[in-house]
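One chain comes next, on its own, written as structure tokens: the form predicted on its own.
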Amino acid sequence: MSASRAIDVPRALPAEVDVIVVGSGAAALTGAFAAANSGLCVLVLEKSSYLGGTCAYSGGAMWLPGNHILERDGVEDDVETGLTYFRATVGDRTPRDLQEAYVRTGPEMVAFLADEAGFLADKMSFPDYFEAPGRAKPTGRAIGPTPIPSARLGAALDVLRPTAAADKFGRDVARAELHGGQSLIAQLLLALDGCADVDIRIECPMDSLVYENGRVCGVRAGRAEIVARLGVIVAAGGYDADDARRRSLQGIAGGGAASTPVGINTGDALDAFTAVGADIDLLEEAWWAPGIVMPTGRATFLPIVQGGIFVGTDGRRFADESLPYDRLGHELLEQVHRLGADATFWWVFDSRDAGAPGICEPPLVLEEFTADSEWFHTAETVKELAGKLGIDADTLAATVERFNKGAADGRDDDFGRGIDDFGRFFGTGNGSNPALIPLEIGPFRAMRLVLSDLGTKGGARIGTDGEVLRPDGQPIPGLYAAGGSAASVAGHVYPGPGTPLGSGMVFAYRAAKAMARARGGARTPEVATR
């Protein structure tokens, strides 16, 4: 297949083709696929020793409302609604006819994979994040790939990354069939390997663009420039692993906190599209979510908390823990502006449960943590632990009792813990407020919380092809962005689970389709109002 092709022997680049991808993400992906499929000649250029991105570590949600799965399962939804829903939450940061583009094309888009691809997918359970006009409830409108085996990949297997728990963590992770953002990577190979004229590329990253008389007509890597007759995608993720320039950009400390692979996107597409004049935004901006600080060093991912509390060094809450998570980091990113970069959070918890209260991908295994450690300590009473924490010890025990007398009464004066949909969906008390648990039982523990997040959301300014803008509004001929290194159409919030993939996959399609609309045979991506 196309992608074992790209464990051979290494070959010479191609001197010429209509479309070359830089990135194998799922945006990435499916912009190759939608160029292949329509008769073009197309490279893939990846970075990495592995293909798939940070979507490879991702569940696979995309959120594409309207769109034909979701009726098939039994969820109430139109596009109408969700473009409602879109608009609502992100407003006026992004322009109207871009967030049109993204929702109105979602379920042409799934069709075009389901019917091309053989893409197989199903609703997933995972409510919107905010309480707006058009959310879906109770259950939200994502949908997620069907696991499949991963013996269907043959030796494009050992290209595929591997899970965030075997990758950065050294987890002994079985694959024998694959789940979530794998399984998408992994259909997407597959439909690639159908195609007549691909060619994927791993450790071969693009050097920069080819800018000639106004417009971009090729990438150079390495000594080779190769010509794009048609155009590049540029789907090859932010720049979530440079510390210096995200301390400078948006103040934070960085260090391995992104829930992203390791010393990969380092804002080498930023680079590139600076270079030739690209109108950048967002830069600000991320994904954002807590993280749990591993025995390693890194961190993992933390999108549900089911019980205990944040504090901060003064011991006190700062949010209402069960909010989504990209809310929640933005309470967090909001701390870490008023206290300082390197400012220090703990969940505080009891021994209620056996592990940690709260979904953590990849699972968090307390065996793994030393007791009393920079990342983890434990302690019989909510005061001793305090001490070992820095935290004065009659402010936190206050803390944890107000918190408790509110728990038992199904309240959170304080935040409003469980008054959104959403923390309910995934409380698990017994109480009137099943976000609310008390903490009572010792011995009481404390993780190392950060700020992490799922990448980037700044880069190239879009139209509704995916074009990229110049800073007069007018697009670079032949330059393309979808995913991380196109600034995001949903702004400054997070509407739903899957606006990352389902956003970056719209637009890397309808780039694909615009270039093959300009080489002959492609009608345009409908915008569906069903």
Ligand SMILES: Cc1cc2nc3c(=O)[nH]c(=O)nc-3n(C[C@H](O)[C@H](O)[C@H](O)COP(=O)(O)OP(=O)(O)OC[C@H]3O[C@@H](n4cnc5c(N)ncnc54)[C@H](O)[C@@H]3O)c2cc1C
Given for the second form:
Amino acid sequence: MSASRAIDVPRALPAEVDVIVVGSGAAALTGAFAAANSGLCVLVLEKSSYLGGTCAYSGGAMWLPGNHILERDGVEDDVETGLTYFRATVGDRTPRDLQEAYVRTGPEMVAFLADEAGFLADKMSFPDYFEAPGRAKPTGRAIGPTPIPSARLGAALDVLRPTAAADKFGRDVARAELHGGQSLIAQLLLALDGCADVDIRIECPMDSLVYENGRVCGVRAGRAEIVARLGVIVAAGGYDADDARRRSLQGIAGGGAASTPVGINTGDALDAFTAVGADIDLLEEAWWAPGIVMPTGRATFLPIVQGGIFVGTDGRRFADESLPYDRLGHELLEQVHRLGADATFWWVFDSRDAGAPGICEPPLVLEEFTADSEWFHTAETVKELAGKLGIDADTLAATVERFNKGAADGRDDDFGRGIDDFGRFFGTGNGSNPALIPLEIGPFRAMRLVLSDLGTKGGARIGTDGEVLRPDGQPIPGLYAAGGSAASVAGHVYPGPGTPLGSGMVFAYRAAKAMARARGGARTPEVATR
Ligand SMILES: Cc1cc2nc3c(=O)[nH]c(=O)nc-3n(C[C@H](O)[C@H](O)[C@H](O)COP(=O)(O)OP(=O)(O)OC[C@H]3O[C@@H](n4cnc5c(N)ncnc54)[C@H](O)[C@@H]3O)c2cc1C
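Follow the form predicted on its own with the form predicted in complex with the ligand, if you could.
Complete assembly follows, chain above in first position.
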């Protein structure tokens, strides 16, 4: 398959292609496939030795309202309702035409992938993140890739980035079947396998863009300068792993270690865009989330909190812990900005469950933690635990007591936990409010909690076809951006599960289609024999 060509003996890069795609996450590969399927000659450049980027770590959820898979799976949804919801949550932080391009193109792109690539997906049960007009109830409107046998990938499995559990945390993860983002990348690689004119290179970073006479006409990679006759789609992620940039732009510490994406996105796209005069936006934003620091010192993504409470070193709660993760992340961000980048937070819970009361990706394994270490403490009583955390014992005990009293009545008068559908949807409590479970059963535990994220959101400002804009709003000819390299269409919020992947794929798809149109219409795709 095409992807296996990437692990062939190194050979010279082509001098000229129609389209260069930088990166190999879902946005990049969707753009590459849409371009190649239109008969264009495509070169994909990937910096690392794996294909898939952060998408390979992800759940693979895609927020694409009104698509045919939702309809097939019995979810009542349509594009207009999805657009109403998207507008209500994002507001006017991003242009209306951009929002429309995203939401209205979703169904077309899903149909294209299904028809042209045999792409398989199913509805996911994961509610939207805000109570706003058009919220999809009760189970949300995300779709996720259907699991596929890894054997279908053949030799390319060796270059598909492993799951986060294996790649970042060194766990032994069975890979007979590919799930979530792994399946998404695998299915896109299989789609590219059916295209004649695609060349995929690993360990081949874009160093800079070739910019001449006011347009981008190619890419520099090592000693090579490759011409892109129609354009370059940069989908090379954000600057998640650039600690210095994140500290200065976002006022946070931890950067790469606290961030959950692959640790390789250091802002190459941002540097390349800046060098050619692109307008840059949303640098202060990320897809925020709470994270739990693993014994390796790196964070794991905590999207769903079902039990326990979050406290600062003052021993007090500061948020509804059952909120959707980006909203909870914003609460943590506010605390960080208030208390300082190095502020410490703890997730305190009891022993009602054998493990930690939440869903983590990769999952938390309590046995991996050493008790009374930097990341994890355990004690028979809440007061004793407070002592180990350096928190005033009476304050923490009072916080737990107040929370427990409210939980018994199904109320959280301080932060309204369980009012939002999201918290109730994932709640596991037996009482009137399933998001509220008292902390009663010792030993009590505390895990180090950090402000984490699924990637940064700032990048090149784009138009409706993913074209990169200058500060005056004019496009830079030949340059397109998608995924974490583009300033997010979602602005300051995270409307629903799968917005990052869904929007990234749509704008890369639109960019490819725009280039195919510029070329003079799509050619009949050539299909290589397998
Ligand atoms: C645990 C986890 C779960 C998630 N679940 C979901 C989910 O279910 N749904 C969802 O929508 N989002 C999810 N996300 C977020 C989502 O995965 C990211 O937003 C998305 O993958 C970003 O896509 P991207 O293409 O911009 O970057 P990436 O997927 O990171 O891909 C960028 C690629 O570009 C390469 N690259 C970087 N610089 C260069 C260069 N100079 N030259 C060539 N290549 C370069 C990188 O090596 C990388 O392979 C999740 C994230 C995590 C960590």
